[in-house]
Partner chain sequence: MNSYGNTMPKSGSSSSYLPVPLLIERVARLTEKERLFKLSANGRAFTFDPGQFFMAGLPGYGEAPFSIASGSGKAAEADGSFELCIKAVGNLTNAIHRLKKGDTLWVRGPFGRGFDVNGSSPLRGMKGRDILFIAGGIGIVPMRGLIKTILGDRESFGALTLVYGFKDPEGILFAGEMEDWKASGMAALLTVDKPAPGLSPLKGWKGHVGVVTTVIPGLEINPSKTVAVIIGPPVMYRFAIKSLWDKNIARDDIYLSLERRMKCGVGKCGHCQIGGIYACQEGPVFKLSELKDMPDAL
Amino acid sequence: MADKYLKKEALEKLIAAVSSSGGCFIAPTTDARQVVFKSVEKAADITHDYVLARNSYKEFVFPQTEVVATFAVRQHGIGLTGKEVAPKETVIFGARPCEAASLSSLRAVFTWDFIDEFYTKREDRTIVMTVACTTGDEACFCTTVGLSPESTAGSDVYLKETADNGYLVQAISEKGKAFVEKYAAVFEEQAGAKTKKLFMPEKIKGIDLAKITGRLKNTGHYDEPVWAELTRKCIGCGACTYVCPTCHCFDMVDEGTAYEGERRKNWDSCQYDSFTLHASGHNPRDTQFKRWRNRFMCKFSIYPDKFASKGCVGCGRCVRVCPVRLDITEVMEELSK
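Is it possible to get the structure of the chain by itself, in the form predicted alone?
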């Protein structure tokens, strides 16, 4: 499919068209002085001047909490009724290329040894409209992990801002092509519009991913004091895991009374001291640096080996949100030596 062109003022028509067909339009918007992904009803609600939304759009395919079943005690036993998922078309506008790449990582987990339809059905109905970065900050490090603002992995529709206040549009996936065709009235033929210069984060020279992976695979390095030295200031708040687009840990909890209630799937975090607490009281990760070490190993060893996808996409959200400024790239540099 040839490239198309989308005027920013045409976003109003696109939002209306998606909404009228029963869909939901998600975009970066300013809320409490922070840019976050939320459902929008008009183009004026969309924030265009931002580096990255505070939250990841993963919560629209993997909600923070959801009911997976209901239960009730009956005369002849306990009745458990599973919840069916029937998601509507959801358009994610304004995602960045780094976080778009995270979808393959999430899908790898949720289709690993069991097909989690609560995730897959939502993702199948989600259209990711990525907007390439024209601005960034010191926390961005996508180029260090093999991505860039030009990466299209995970994008259904890839947009580049143009100098005349529009977007050059590329339909990347089959879903993206079908989407552009479905809403063809909104898109125009590409007329040679000049695109804005993309922001390319400088690759951190002191980081060598191959060395990091090799070191993590060697169990002789597992108990080195460097872990406690580098991460002793972590307070275990879990903020990094909640904003991370690839973190996927969850817990299943029954909530209600002894007679009826709901079985819920809730986000969890490997940074919590109760995450690996055994019924016996033993905890194999009994100190915070061990929990942080586990998350780092998951990103750069366990996850890539198991799923052949990225555990870290270099979006920098964990760096921005950390209350004690524990910078994952500093640990990456140290382990590269």
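The structure above corresponds to the form predicted alone; please provide the structure of the form predicted in complex with the partner chain.
The next block holds one chain only.
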């Protein structure tokens, strides 16, 4: 499919077209002075001047809370009804190329053995419209983990901003091509508009992913003091896991009363001490550095080895959100030695 062109003003038409066909349009918007992914109804609500939305768009594919069943006390005991997910077409506009790479990682977890249909059905209806970065900040490190603003992996539609206030549109996946065809009226033929220069974060010299993975393969690292030393200041708030586009851990909880309520899948975090706590009181990961080590291993050893996918996309959200400024790239540098 030849490249297309999208005028910024035409976003209004695109939002209207998606909504009128029953879909949902998610874009970066400014809420309480923060740029976040949210459902938008008009183009004026979209924020264009941002590095990354503070939250990852994973919450629209893997919601923070998802009802899997409802229950209620009936005349003779309890009735429980499974909930089937019937998602709407969901367009994520303004994702960045780094985080676009994360859905294949989440999909790997949710389908490696049993299939989690709550995830797959949502992802199947999600269109990721990536806008390549023309700006960045010191937390960005996509180039260090093998991605860049030019990466199109995971994007359904890949957009580059043009000098004349529009976008150069490339349909990447089959889903993306079908999307561009479905909303063909919104897109124009490409007429040689000049694209803006992309922002390339500098590759962090001290980090070598192959070395990190190699070092994590040798289980001797468990006993090294580096974990406790580097992660001592972690307060276990779990913020990094909530903003991370590849973190997938969840809890299953009954909410409501004993008479009526829902069984839900709620986001959980491996950074909490109760995450692995047994009923007996024993806790296999009983100190914070073990939990931190677990998350780091998940990103740089478990995801790549078990699921052949990226555990870290270098979006830098965990670095930006950390209240004690514990920077994952510092640990990566140390583990690259």
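The shown structure was predicted, so the numbers you read here are calculated from the model rather than taken from an experiment. Numbering follows the first chain given and starts at 1. Only the largest set of C-alpha atoms that superpose within 1.5 Å between the two forms is called the rigid core.
Comparing the forms between the two forms on their rigid core, the Cα displacement of residue 165 stays under 2 Å. Comparing the forms between the two forms on their rigid core, the Cα displacement of residue 261 reaches 2 Å or more.
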